[in-house]
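Just one chain follows, in the form predicted on its own, and it is written as structure tokens.
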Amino acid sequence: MSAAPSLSGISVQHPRSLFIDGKWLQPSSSNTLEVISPVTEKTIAIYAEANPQDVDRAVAAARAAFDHGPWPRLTPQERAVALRQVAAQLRSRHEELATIWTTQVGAPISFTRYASAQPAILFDYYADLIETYRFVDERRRADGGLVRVVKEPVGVCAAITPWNAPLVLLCYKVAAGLAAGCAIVSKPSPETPMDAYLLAECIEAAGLPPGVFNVVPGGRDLGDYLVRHRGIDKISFTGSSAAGSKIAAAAAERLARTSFELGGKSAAIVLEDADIGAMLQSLVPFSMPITGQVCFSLTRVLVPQRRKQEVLDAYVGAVRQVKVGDPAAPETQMGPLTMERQLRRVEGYIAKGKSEGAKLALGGSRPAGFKCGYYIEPTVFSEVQSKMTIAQEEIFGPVVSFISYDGIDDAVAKANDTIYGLHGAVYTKDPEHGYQIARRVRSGSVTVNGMIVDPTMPFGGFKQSGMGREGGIEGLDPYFELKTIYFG
């Protein structure tokens, strides 16, 4: 094993400061956050930790920017120019974005170099969109009277993001919110604050007005203070369903606007006619992406009873070839889990699967040769029943459950037999048949023959996988309030 990914290519300028009102300010306390390498288990960076007084400052700055500043009052075309400047800044620091992601999370550099293009894509996409978006819809009443239905920015938004894909998930919120004319207070995860700092530097370099974007890193208590703050008009949260439920309850006390992208337990339905070789090309990488730490991972594989051993053997054979190693090495396909608590969580679920009667077909232990780091083998269970814990709960690790079914109705019922409904897949040689099955799956998105998440298309979930959508025009709409203006 080599050392943790080098920080030499990362130029975050003000880790001990907070970005508030367009300036790098000293925090109100000396509290700090440690970024721990998932490879070496050692501290690799130290950042400022915000406290409630800092949140007050950030919200006040965002309120001033929204209530009195130029940003919401610019034309959509003027905001589009600024958003494209942010995109250009992000694009110029692409290698840094990838290195930061790999360093903090342990995601392989081959993946982060590819996926780190998305933040700039999102800013460019929303810049393009608002230039043609209908902010005013002129209508006529039945008596011929004039009505204008106007979309106005919702206000000051709290953007609360998790640690697994920190910058991509933040930019879904920030690009859309800024495009609408909102001001943002970002609370990144305490384990992965680097990305929000880099975005703040890009926004600063792009010359956006003070206060439209602010960064206050901290833990759950700070997040709770932020969502209850009366200066916040809307909360956009990505994370676990349990945390989302608590935020929703807090927001309901004052009827704050909310949108949530939450957990998942996505199913891949393999139909009788599926081409196994073609299927493995997407099922292998997207059943365990970023060591399984992705909400849309295809963690349940539903196979017809007649083909269950054939599909299982092919999948296990392919997963055996996945190279586990140093995430900074270009040949690595799977790195460590991000944190020690994640490792313990995944180990607990593996033990639970075995104790409930599932059969361990692959993995389940620390890989040989890894004396440190939060590593776990790619793990596959067979003979899983739908009501088992590992088939019901989001593990957030490289653990996949094989579940057999008898007939299409049984497959659909088992796919829908969770509290979640985020993503899914159907594998078949007949795409139209796959489409008909996809319509029956209760999830926010489904891919027929593959795995696709496009930032320019809506993404979100049914049931406890969230409310609202991110990406696409549907990801812009939640950042507006509707106003109807009648002409008498």
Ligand code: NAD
Second form
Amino acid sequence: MSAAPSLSGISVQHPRSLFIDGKWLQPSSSNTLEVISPVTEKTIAIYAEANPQDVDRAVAAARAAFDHGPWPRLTPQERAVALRQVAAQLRSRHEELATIWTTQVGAPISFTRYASAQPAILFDYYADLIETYRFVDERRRADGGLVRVVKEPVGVCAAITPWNAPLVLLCYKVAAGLAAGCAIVSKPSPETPMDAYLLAECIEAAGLPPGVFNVVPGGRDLGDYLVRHRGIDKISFTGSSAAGSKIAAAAAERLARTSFELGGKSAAIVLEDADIGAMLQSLVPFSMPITGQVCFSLTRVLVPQRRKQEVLDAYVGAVRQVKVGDPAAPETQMGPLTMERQLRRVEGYIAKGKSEGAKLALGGSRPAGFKCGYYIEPTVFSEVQSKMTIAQEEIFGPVVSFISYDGIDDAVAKANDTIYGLHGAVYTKDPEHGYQIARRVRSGSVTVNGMIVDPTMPFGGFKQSGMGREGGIEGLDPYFELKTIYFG
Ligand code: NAD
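Taking the form predicted on its own as the starting point, write out the structure of the form predicted in complex with the ligand.
Now the full complex is given, and it begins with the chain already shown.
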């Protein structure tokens, strides 16, 4: 039915090379990674795959840049100038960023055009912040005299990122890490390496010193090698909670610094007084953004017993109108899942939901009319019990569970009844009441009526959804070590 999103206009220049030490180097092996279109299921680009020797080279370059190079020794103001140049480069390639995201991931172009502004926003934001960051060098008085409490960059950081929003998630780490004065080794996801190449080109064009940013694409074994590398001081990881837990264990062996942005199973609590029409405007797009492949998706909708049918009918009616199709078409609201294994995973959860007794209120199958592509219908289950697998596990697809509750305490208990705690929403006509409920939800962020994720605010998880925060001042802190200097 639909054509492949076009790669024309994308000019990644060195796909068969690795960006190490400010140069485009030949990889140590001839191994390659294939980027598969989620629309045509065909290979659309081939990239170099790094191996452990390449990681050694990248870490050595980053170490040299950090231990002996100018970057950490520049003033914050000087680094800010360079970061703003990276932001300008990213802005000048905005349409390419959107096209790459849509082409690799299957995210609708209307969404990626909007969200591809974020990488430049992040670089500008951390440039502004580092210039004014008051606590980098603080003078205090102690019994013996003057003390200076200074923040120093933590060192060489591994940035390990997933495939769903590859550039935005990478830029949270790189913009903050570089602002602090760190050097970075990026290991992008093997399915979506193109964004890291584009960022490398922007950093190169902005004239940052060699070795401060390096790219070694590869899979989880390569990621494991990087995590265990003694040249890495800190690991910043975004991905699944399962992988996060393995990385935490590996890092603990040598007490490497870590921060984690992990999975979610976020709940939207619909209160008795909620305005359903207004609610649908944010709940529909943010229960299944990028075909449900976003960590903060509101995948559980908690509804009061008395209004459960009314809310379900309204939500199902609205989701029925979501236009599924070619992600490159401007009118498309939902594209395919990103890869075949995602399709199998989502189909497995739909089967599990049915077998455990949940009622299919919408979707559940491959949509008609698509000859190829990893498409799945937007799917809604009603009569879901909180202990069912589909209400407990992160599906990472367009599958939403309606769960009814009896009273506020039951709603809060059910919202908190998973291993996750990433995000949440409360819908009510009374914002103060919404705030009181939000305080009881055990998650890193909650939205009262609507949906906002602002990169200048801290984002992250309670429980198994993460450790630490990205975005805001709080996203800069993990890239520092504290040093206390006493003057006798
Ligand atoms: P994943 O955990 O399988 O992989 C993420 C990255 O880690 C990839 O680059 C992968 O190659 C690497 N990796 C995997 N195992 C590793 C290991 N043992 N050691 C080192 N590296 C390893 O996740 P995914 O399927 O790519 O992404 C989906 C997951 O990411 C979902 O759980 C989603 O919720 C989560 N996510 C979280 C956030 C957030 O900010 N909290 C944002 C986006 C995605």
